[in-house]
Structure formats: structure tokens, C-alpha cells
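One chain comes next, on its own, written as C-alpha cells: the form predicted alone.
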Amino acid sequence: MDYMNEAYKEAKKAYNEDEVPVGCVIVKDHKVIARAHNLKEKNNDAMGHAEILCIKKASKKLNDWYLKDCEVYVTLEPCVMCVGALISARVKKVYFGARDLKAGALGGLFNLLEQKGLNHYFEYEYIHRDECGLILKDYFKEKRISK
């Protein structure tokens, strides 16, 4: 299964709901255990990022906040808040499909994991996927046009 494609499906849901199109899935033992997309606008919640919502769902599914054997696939490079949540959840690895040069905290703007003394570090990999960046460009282009 192409897990990034599953995350992209979530991003398309966000797009269709007029949310910033970011999607996320969490995988354990080669099975998707949680999926989510941005819901900041709908929920009026600054923490309504796809990664945060997905972590909550995975924790509920596993009945444990400790996601050490889980991999995260997200369409956009996580921000500081989301990287902090991924550290706290003790995830194994994060894959992301588009760089975020304005807010990315895994190398886009800066790399939070380069900080010494964190209580957990996870592996990460940027797997460039054109569609992950294009859906964001299209979304913001439409927003500019509608103003």
C-alpha cells in the first residue's frame, strides 16, 4: 500500500472542506491505524493540524500515547507544534511529501531535531511528491483569486 497516497486522500478531503489541504496517516505493523486531515477552520482550533488529530486517533486506537512502533506519513513537512507532538508521542519515523519553507521544522525553515537534549528523536524522510505540493499551491491560488 502506498501510505503517502492514503495521506494525500486525506489532504483532498481537507481541500474539499475548504481547509488547508494537509493529510496524515499513521501506520503500525503495515496497517493504517489512524487518518486525519486539517480541521482548523471547521473546529475553530489552532491545533487542528492533521498530525495532531491523527496522533490523537492512533493513541485512542492503541489505548496508549506511546507510538514507538508507528510511522507517520504526512503530505506537508510538520511545523514546530507537530514535530513537538511527534516527539512526545515517541513515533518511530516520519515521511513527508512537500517541504514547508515558511514553517517546516524538519529542514524547511529549520530542523528542530538538531537540538541537543530532546527526550526522543525520530527518523524522518522527505519523499518529494509533486501532488502534495501542487494541491497546496492550487488551494492558496484559489484563495488569492477569491479575495
Contents of the next structure:
Protein chains: 2
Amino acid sequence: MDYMNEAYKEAKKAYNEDEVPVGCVIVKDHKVIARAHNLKEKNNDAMGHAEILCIKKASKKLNDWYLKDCEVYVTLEPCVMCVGALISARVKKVYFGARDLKAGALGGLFNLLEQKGLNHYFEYEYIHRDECGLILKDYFKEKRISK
Amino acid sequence: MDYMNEAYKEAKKAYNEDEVPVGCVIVKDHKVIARAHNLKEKNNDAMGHAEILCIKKASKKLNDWYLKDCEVYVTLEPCVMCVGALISARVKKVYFGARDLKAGALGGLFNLLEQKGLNHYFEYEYIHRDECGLILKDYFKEKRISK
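Please show me the structure of the same protein in the form predicted together with another copy of the chain, now that we have looked at it in the form predicted alone.
Expanding to the full complex; the earlier chain stays at the top.
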């Protein structure tokens, strides 16, 4: 299964709900155990990012806050808060499909995991997918036009 | 009103529920608009930190994710994830009552706000309160004895 494409499907849901189109899935033992998309505006929640909502669902599914051996596929490079949450949930690996040079905390703006002394480190990999970035460009372009 | 003491009352609730005793209140226009304490274990939620739960409650109260002019009182220095969430919620100022040298991201382990290019910065102040640190020491001491 193309897990990044599953994350992209979630981003499309966000797009259709007029939210910044970012999607996420969490995989354990080759199964998708949680799916979520950004719902910041709808939920009036600064923490409504796709990764945060997906971590919550995965924890509920596993009945454990510790997301052991879980891999996260997210369409956009995570921000500081989300990298912090991924550390707290102790995920194994994070894949992201587009760079965020303005706010990405896995090398885009800066790399939070270069900080020594954190209580967990996860692996990560940027697997570039045009569609993950394009959907964001389209969204913000439409926003500018509709203003 | 002694807002840090209100946060401490929340930490005591966490203590009584066998959670790491950290408490938080959020203040706007000299009124406490949200109170929360750590519920990580009970909620099986890596994001169950006092600050995160308190931000959620404040957003619900204000019906807005943007916590404009809000001040946060928390008994322990916030971790990376919580500093990230406080940035995302765009709070005005954060006061904390005890240092966290192991995981604090406002100068304890390191200072995340020294990073350039973040999309928001808040003021912060360490107002040392013995009781905020002591309740944590007591909690972990008891944990060790009961093992």
C-alpha cells in the first residue's frame, strides 16, 4: 500500500473542507491504524494539525500513549509543535511528502532533532511527492483570489 | 489573585490522581478562563500535558484558536511539544514555577524561542515557587518507594 498516497487522500479531505490541506496516516505492522487531516479552523483548535489528530486516534486505537513501532506518513513537514508531539508519542519514523521552509522543524526552517538531550529521537525521511506540495499551493492561491 | 497558586491547585489534583503533578491556568483580562492538570496516563494520551489541555479549554471558552492577550501560568517549565503548542496558540506570556533541566524548552534543557523564523514568539518568566518543584519531587519519590 502506498501510505503517502493514503495521507494525500486525507489532505484532499481537508482541501474540500476549506482547511489547509495536510493529511496524515499512522502505520503499525503494515496496517494503517489511524487517519486524520488538518481541522484547525473547523475545530477552533491551534492544535488541530493532522499529525496531532492522528496521534490521538492511534493512541485510542492502541489504548496506549506510547506509539511503539509506529510510522507516520504526513504530506507536509511537521512544525515545532508536531515534532514535539511525535517525540512525546515516541514514534519510530516519520515520512513527509513536502518541505516546509517557513515552519518545518525537520530541516525546513531548522532541525529540532539536532537538539541534544531530548527524551526520544525518531528517524525521518523526506520522500518528495509533487501532489503534496501542489495541493497546498492551489489552496493558498484560491485563498488569495477569493479575498 | 495568585494565579500560580491556582495552577498549583491543579497540580495537586494531578497528584491525587496519580499523574505527574503539573497544573496550568490561562488568564485573560484578569480572569482565569481555563484550568487543567496533567492527565497523560488516565487519558492514554502523550499530549495530555496540563498546558495542552488548558489551551484546548481556553480555545473552547473563547471560541477561537487564537489565544490573543492570554497569559499562561504553569507549575513546570514547558517541554518542546508544549512550547510548540503555546506558539501555535499565540499566547502573550508564559509564567512557570519550577525549572525542568531535563526537558524544559524555555531555558532548562534549551531555549526553543531562540530559534529564528518562528511564526510567533511569546514573553516568558520563571517565577520560582518551592511548592511547584516539591510536589514533583514527592511524587517521584513515592513512585520509587512503591516499586
